[in-house]
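A lone chain, given as C-alpha cells: the form predicted alone.
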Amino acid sequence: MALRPRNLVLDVCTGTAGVALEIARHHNGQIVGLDVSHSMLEAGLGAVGERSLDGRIQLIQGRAEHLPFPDETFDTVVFTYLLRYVQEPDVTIRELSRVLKPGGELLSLEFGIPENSWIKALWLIYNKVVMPVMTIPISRGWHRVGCFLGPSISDFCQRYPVDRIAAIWRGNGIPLVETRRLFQGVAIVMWGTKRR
C-alpha cells in the first residue's frame, strides 16, 4: 500500500478495526472503517478510543454491496475476508472500484487453499477436524465458527478461484492485478491500481 500523506482510506469489512488501526500506525491520513455488524463496530470503537485515534479513524455501519459514498471518494480501498460473505462478489468489487479515485489502490486479503498436496491435506484436517473439536470447549458460538470456516473457504475458492477474482477486478477498472500467496497459499493478498 502506497502511504501518501493525507490519503483517505476506506477499510471495508473492518470488523473490530484491526486493519484500520494497523494502517493508522503507518499512515497519517484519514481512515473510514465500514462493517455490517453493529457489535463488531462497537468493539472497534473501543479499540480506536483506547489508542486515541478517534480523530483519524471513523467507523460506520454499512454494506459493501451498497457503499454510502459518492463516486471516486477514496485514495485507497482495502478489504479483508469480505467476498465469502456477499451474495455477488462481482457486484461488490464494482462498488469498491466505484468509490476509488482513478489512480487509487485496491487491496485485499482473503483466505485460500494451499496448492501443495501435503499442505492441503494438513489444511483440510485442521479445518474439518481440529478446528471444530478445538472450539467445543470455548462456546457454542465459537464451535459454530469452527465448523463453518473450513467449508465456507473451500466452497468459495471452488466457485471463485484467484484467476476469476482477478478477472472481476480487471473488468471493473483495475487493469493490472497482482497476487501473492502467503503461508503456502492459506492466505492470498491481491492488489492493483484503478485506471486513470
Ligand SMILES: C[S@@+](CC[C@H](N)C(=O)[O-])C[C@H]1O[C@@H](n2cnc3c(N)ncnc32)[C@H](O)[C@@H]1O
Contents of the next structure:
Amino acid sequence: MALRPRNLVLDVCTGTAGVALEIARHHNGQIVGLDVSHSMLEAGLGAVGERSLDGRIQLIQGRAEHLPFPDETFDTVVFTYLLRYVQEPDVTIRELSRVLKPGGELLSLEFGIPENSWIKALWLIYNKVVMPVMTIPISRGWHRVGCFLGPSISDFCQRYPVDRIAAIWRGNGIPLVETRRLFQGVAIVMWGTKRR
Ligand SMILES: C[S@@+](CC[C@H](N)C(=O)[O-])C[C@H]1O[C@@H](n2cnc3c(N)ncnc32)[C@H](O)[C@@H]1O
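The form predicted together with this ligand, contrasted with the form predicted alone above:
In what comes next, the whole complex appears, and the chain from above leads the way.
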C-alpha cells in the first residue's frame, strides 16, 4: 500500500477494525472503516478507543454494495474477506472503484485454495475435519464458523477464480491488477491503481 501523507483510506467490511488499526500504525492520515454489522463495529470502536485513535479512525455502518460516499472520495480503498459475503461481487467491486480517486489504490485480501495437490489435500482435511471438530468445545457459534468457512471458500473460489476477479477489477477502471499468493495460495492479495 503506497500511503502518502494525508491520504484518506477506506477499509470496507472493517469488522472489528483490525485492518484499520494496522494501517493507522503505518500511516498518519485519516481512515474510515465501514461495516454492515453493528456489533462488529461496537467491538471495533472499543479497540480504536483503547489505542486513542478515535481522532483518526472513524467507524460507520453501511453496505459495501451502496457506499454512502460521493464518487472519487478516497485515495486508498482496502477490503479483506468481503466478496464471499456479497450477492454480486461485480456490483460491489464497481462500487468500491466508484469511491476511489483516479490514481488511487484498491487492495484486497481473501482466502484461496492451494494449487499444490499435497498442500491442497492438507488444506481440505484442515477445513473439512480439523476446523469443524476443533471448534466444538469452544462454543456453538464458533462451531458454526468452523463448519462454514471451508465450504464458503471452496464455493467462492470455484465461482470466482482469481482471474475472474482480476477481470472484474480491470473492467472497473483498474487496468493493471497484481496478485500475490501467500502461504502456498491459502491467502491471496490483489492490488491495482485506478486509471487517471
Ligand atoms: C470475516 S469478517 C472480516 C473483517 C475484517 N475485514 C478483517 O479482516 O478482520 C467479514 C466482515 O464483513 C462484513 N460484511 C459482510 N457483508 C457486508 C456488506 N455487504 N457490506 C459491508 N460489510 C459486510 C461482516 O459484518 C464482517 O464484519
